[in-house]
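Just the one chain here, laid out as structure tokens, in the form predicted on its own.
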Amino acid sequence: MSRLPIPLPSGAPALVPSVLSADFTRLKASLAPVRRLADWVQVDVMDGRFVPNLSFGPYIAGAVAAASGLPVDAHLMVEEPLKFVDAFAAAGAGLITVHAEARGAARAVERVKKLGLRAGLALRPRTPASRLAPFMGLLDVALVMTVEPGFGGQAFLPEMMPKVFKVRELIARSGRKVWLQVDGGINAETAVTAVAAGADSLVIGSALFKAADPAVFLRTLRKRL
């Protein structure tokens, strides 16, 4: 399947809807408001082992790519990400993000890059920023979770902002163009907090898809940032 590439950082914050909060009974209609307003979309993949929840397989990633017309990030919240990389690449993901705490994370990141895709590495709240340092030569996205992964609709953890600042320092020292993404509890207020700490990619779930008008929400947030 053809895929759309995730753009490189441009200096403006990227807005990334998480389809975990979309209405899957009417997926195309649910994603229509974000089609021209978001930068890419995220599919949260959960295996019931790494996190206590189950979600989507590769077929859904392909469906989201078709319905949104946007690049897709497969965020693999799974115990053994290497087993899933090729399947999500074949489904059309342009970015595959794995967790630093997962088994074989380094091999999974290397496989993503070998396939010619953008690679991301995510940190759970308890994992220090220093876990990213050995990977900085390969990464396109460094993701700081601002909730414990596994469920949508959780409250933002402001105590993660010092970690965001430390990751921004790691990116600066690398001299590479790497997105600094935050995911969890992002809304109109916490987005400003995250960007002030150094984030330039914001994953937005419940706040976006539960808004009275998701398109207005995105336009307003982009202006505010």
The other form holds:
Amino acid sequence: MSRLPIPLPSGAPALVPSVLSADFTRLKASLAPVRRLADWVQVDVMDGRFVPNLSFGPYIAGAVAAASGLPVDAHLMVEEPLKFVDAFAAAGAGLITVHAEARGAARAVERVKKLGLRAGLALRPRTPASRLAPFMGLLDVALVMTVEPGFGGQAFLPEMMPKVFKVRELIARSGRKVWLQVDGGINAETAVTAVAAGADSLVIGSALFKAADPAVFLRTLRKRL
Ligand code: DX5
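Alongside the form predicted on its own that was just displayed, please also present the structure of the form predicted together with D-xylitol-5-phosphate.
In what comes next, the whole complex appears, and the chain from above leads the way.
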């Protein structure tokens, strides 16, 4: 599987469709409008243990890479991420994000880096920004969940914005190029709020794929940011 690299932060916000809300009966067509307008695409992996939902395996990540022609970000919402890192790397993921609350999260981040991929660490809403501190010398992405992970289409949690600001401070102190990604309930309005708080990578699922014209949605959002 060829692997497209996830770009480094450039100052401009990255727009990242989440395929959780894509139409899997016509995946290629569903992704076609966004492939030239998105920076990369996210596959939300759920194991039915870490979150009460079951979604995609490595095979789907590979299919999304082929169908979109974009770099793939695998967001592992799984209890034991180390078990899955190699399989998603082999499937072509350029970025693998694990949850700080998961078992063996540190070993999973180290494994992702050893494989030469970008590594992300995600925080559930109740997990403080300080959990990221020991990892700031390693991470390429810090993901602040703006919903409780597990399902698309939930309402954005504005109370996460102080945490976004704190993570932005951690990134600034690290002196490293680390994306500050937010994920959950991102739409044309909440995207502006999140970027104002310090986010520079926006994962967008239902607001994008349910838009009348996803390409217009992304073009308009990019202009607005
Ligand atoms: C939750 C998922 C969702 C998804 C984005 O576990 O991670 O946040 O990516 O879904 P929307 O944009 O519909 O909230």
